[in-house]
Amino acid sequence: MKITLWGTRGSLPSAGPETVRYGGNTSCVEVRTEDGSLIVLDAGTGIRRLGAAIGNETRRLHILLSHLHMDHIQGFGFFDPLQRPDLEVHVWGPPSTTHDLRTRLTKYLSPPLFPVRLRDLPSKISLHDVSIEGFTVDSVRISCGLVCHPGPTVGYRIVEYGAAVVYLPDHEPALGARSFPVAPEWTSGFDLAKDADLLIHDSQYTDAEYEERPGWGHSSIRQTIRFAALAGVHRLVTFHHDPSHSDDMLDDLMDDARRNGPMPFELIPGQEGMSFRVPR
């Protein structure tokens, strides 16, 4: 599999020269499987850049939404491939006890919030509430699990030929815990992340910022590192950076994390444009 980061920020997009290296777009990750399938993780503003890179040879793709907060869907209407009548698009999102995915997504893709209605887009769009039992896309098995974040939110584990990529962009694994790591059996997201070859995980806060925001559904960088160690992952990509954190501040946070001691995995600060290969 080849994984490319198109948007790594949390909340509203950041702007200005201080975000040149890490980028200012919100969550979007491209996954290209070995058999040529295209899977898109979230539809933040980064999906616009991805759309410009997709050629006309792509006839089908899958968009997996972790949840429907605006920073994870606000790029959907600006994804140019949706204007192609020959493109088959499957959109997957977390289930809800009140409305199906189409009803909830239409609240954004309709006036007055957006000029074009979801039903008027030319591409062949199918919407699916994800099953917690998971599903299959060609040669890829996708496992899903509800994770700790306000509102219905799922994490994804994508496995192809034994290689596993896990995506937990908005996640607070140890809500209410006074110390971390905690028991794996009740740590949110542990089953999804266990032994992953590549974990893309929320790293929004400093320790001090998290102390003021428990229950907001995000992690400090220190918590993310401890969660990755608990899960036994091989590579950790920090993600969902706070929009107020400059490039220099994020560099300093990564340096501090490395100085705290050796880690049993490779720590990679997630930046727009980065690509990774996960071999079978």
The other form holds:
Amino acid sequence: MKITLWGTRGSLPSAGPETVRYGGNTSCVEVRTEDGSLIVLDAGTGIRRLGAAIGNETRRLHILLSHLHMDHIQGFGFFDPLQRPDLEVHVWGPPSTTHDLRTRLTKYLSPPLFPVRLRDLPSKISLHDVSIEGFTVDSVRISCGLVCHPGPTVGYRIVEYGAAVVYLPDHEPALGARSFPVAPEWTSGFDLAKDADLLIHDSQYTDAEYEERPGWGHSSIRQTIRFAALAGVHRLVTFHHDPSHSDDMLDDLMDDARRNGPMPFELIPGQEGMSFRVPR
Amino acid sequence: MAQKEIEIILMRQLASYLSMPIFVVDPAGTLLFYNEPAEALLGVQFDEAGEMPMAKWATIFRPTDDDGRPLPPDALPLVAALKMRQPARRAVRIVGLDGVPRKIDVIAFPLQGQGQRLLGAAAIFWDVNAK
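Could you switch over to the form predicted together with the partner chain, since the one displayed so far is the form predicted on its own?
Everything in the complex follows now, all chains and molecules, and the chain you saw is the first one.
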């Protein structure tokens, strides 16, 4: 699989000279499978540039939404391929306990919040409530599971030919734990992340910021590193950077993390435009 | 051991911060966790007791009615909540593993997730004679 980061920022688009390297677009990750499928993880503002990079030869794609907070769906209406009548688009995401994905998503994709209704987009769009048991996209098996974040939120594990990419963009596994990490069976997201070749994980806060915001659904970089070590992943990509964190600050946070000792995985500061092969 | 459902993880975390006794079981009735206030009434720390099947926890505390008649598992509110998928309440006499008899009032409720998935059940209870 080839994985490309099109948006790594959390909460709010953050364009500016101080965020050029890590990027200011919100969550969007492209996954190209060996079999040629195109899977898009979240539809934050990064999806706009991805849309411009998708050729007309693509006839079908899948958008997997982790949840429906604005920073994960704001780019949806600006994804140009949705204007193509010949394109088949499958959108997967979590329902709530009372509303299906369509009802929830169209709250944003309709006036007055957005001028165009979902049903008026020319492409052939199908919406699917994700099943906790997982589902299949083309030839790829997707596992998903509810994770600790306010509102219905899922993480995804994409496995092709034995290689696993795991996407947990908004995740607070340390919530309520008196010391973290705790036992794996009591850790949100553990089964999804276990032994992943590549884990893309929320690392929004510093430790000091987390102390001010427990329950907001995000992790500090230190917590993310501990989670990745517990899960035995091979590579960790930090993701969902706080909008107030500049490039220089993120560099410093990564340097601090590395100074705390060797890690049992490769730590990769997630920057917009980065690509990875899985397996290497 | 497989990871618990997120709702169960959050239930345990919530219970660990609350001051009323809480007891949590999975869909099969297996005890998953009880908190420190529950330890005081059950007479044993959870770390000592550990996870245990319903057949064990439903008898180990020797539950009886007010007349001293043993209560079968199905008569316990937690088992009823799990099987009937609705809240249940009753007073139960137990003997903690510290040997102290207590009368407790129990309110149990099922834990249901999205799609009506049964995730287990939880009970809150208290010593009716506590001052």
